[in-house]
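In structure tokens, one chain follows: the form predicted on its own.
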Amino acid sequence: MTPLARQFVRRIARHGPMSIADYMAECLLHPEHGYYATRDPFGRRGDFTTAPEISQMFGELLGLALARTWLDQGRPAPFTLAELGPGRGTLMADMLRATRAVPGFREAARVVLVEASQALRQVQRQTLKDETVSWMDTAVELPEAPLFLVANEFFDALPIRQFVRAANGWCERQVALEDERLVLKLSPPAPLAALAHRLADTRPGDIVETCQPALPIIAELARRIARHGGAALIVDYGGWRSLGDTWQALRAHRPEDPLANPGEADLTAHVDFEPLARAARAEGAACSALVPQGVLLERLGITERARRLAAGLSGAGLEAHVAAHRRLTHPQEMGTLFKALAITPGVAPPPPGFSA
């Protein structure tokens, strides 16, 4: 049993059941035995990888988008460049390295990285040295300046809640105990106004997730957008309007039960990204339709990209290349899966990529 196995028992014994929300929040970010807090979860020797981490293309490709979106702005300086959830620091390395031909724009850009793990902040500062950065705990901490700004699986680390459709209302899954086991079990069921709107949509037996923490983080980034300028591009799993059981663990590029290791397993649940463009929407910014990462990233112009970098590749760093390539891209990889939305004032166009 891990340590924070330990404190949930006598959490749960003491206290009773906890919701999904409060358990990964104490998995994820305890400050002692949190899996963020203790480790570099990325890579072959981590959990899992990040699309910046298969190829330099991804964050090349999203950092010219932003750059042309500020072009078209009219070159608002200066401007804050920021990143949520900047894992290795590797995409926001990517983004500086592809827009330093765009004249004005890396002397215009202050790069703010924001990240609660200091494990991590001391990874991104040997990845970006040479770079003069700034980090932030929250998105609240961000400037009152134009924004542009990439959030790539950020927000499908944030804490969720799951609810059972009843006949007329709604039950919560919660953490509980079972002779001394942590296990799910509902709540009675009771009606529950911020879900009124689902009952329209669902059955008895359908699981429904939301992510309140998401929402002041997306309506802080829309009103500086709405009322600065800029734009934030957001890359994740999920879909549009939850329906069903996404929550999930992995270890070691494994799945396994999200109650079997607290605090050394990777927890992590699809993003709804339709409560995020209402929130956005209701800051004044604007929203573009939801797009597959493959779809994007074709039209930013990724297979150009790829040919170009594979005139300099042989052997097996070619057939890398070309499996990078295909799991950024293709549908039955991460082509699919993963969407991006894209947040930008009213009355701007959407980012390139953004609109067929």
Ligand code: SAH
Contents of the next structure:
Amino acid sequence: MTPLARQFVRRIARHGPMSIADYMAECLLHPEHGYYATRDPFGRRGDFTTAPEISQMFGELLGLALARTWLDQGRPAPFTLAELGPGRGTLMADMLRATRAVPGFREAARVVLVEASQALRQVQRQTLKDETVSWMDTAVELPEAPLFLVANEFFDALPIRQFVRAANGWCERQVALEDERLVLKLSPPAPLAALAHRLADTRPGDIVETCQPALPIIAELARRIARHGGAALIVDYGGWRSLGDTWQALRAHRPEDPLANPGEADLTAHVDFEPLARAARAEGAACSALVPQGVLLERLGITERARRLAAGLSGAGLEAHVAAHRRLTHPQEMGTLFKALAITPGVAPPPPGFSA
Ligand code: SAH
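We have the form predicted on its own; now please give the form predicted together with the named molecule.
And the full complex, kicking off with our chain again.
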């Protein structure tokens, strides 16, 4: 049993079942035993690989898309260039390198990383050691200024709750105990205001997920963007309108039972973009249509950039580069499962790649 598993058993024995959200929050961010708090989980030796770790092209193209949007909005200065959940800092490093060619952009940018894990802040500090960067704990602290922001695989790490549709209400799937073991059990059915609108498009037995902590974060971003200008590019796996159980644990690149090794596996769920878009619009911002990652990267010119980089490569390096291009864009790899949403001020044109 992991140290967190022992803590959960004691807590549930004393206080009763806990929500998946509480379980997930502790597993990921517990200051002593939490997954992100204790390790650098990225890359071949880690538990998973993300787009910026697969190829520099991802960060370069997103960086240039943000810079183009900054030019289109009349080069506001100063502005905040921010990232939510920057992992190793690779995406920000690639964005900063690629945008060096855009006159005035780097000089006007105040770079902010929103990161909860002290361990990962150390890694980010190392990756970005030649840059002036500040760290914040939450999006609430972002300056009241034009905001140009990226978030890749950030929202999938936020705690979700799961509900099973009953006749006229919802049963919550909760973490409970059976013979000293952690198991999922259903709470008695009850009405739920947040899911009242989903009674129309679900049937008894269907599972719906909610991610409450995402909503105030989106509201903070959208309010700044609507008021001061800017754009947020949100990339993650998921879709429009959650349906079904997407909660998963990944350890050493393999899926496992999310209750098996609390604190030692990465826990995520697919992002439901619909409530995010609704929260952004409620603050007066505009949202793009959801664009598959592969389509977005093609529109931003990944194939041309890949050819350019390939010219300087040979042998195993070239093979890895070709594989990385495929992995980011191909429908059977990340191209279709991952989606992107752009949040902009109502008056501004959408960022490049987001208009059909
Ligand atoms: N964007 C990176 C890393 C994704 S992993 C990449 O694409 O490689 C998720 C990141 O979000 C990690 O850096 C993790 O520490 C951070 N994180 C998770 N929950 C957070 C929270 N509630 N507040 C701030 N950062 C969080």
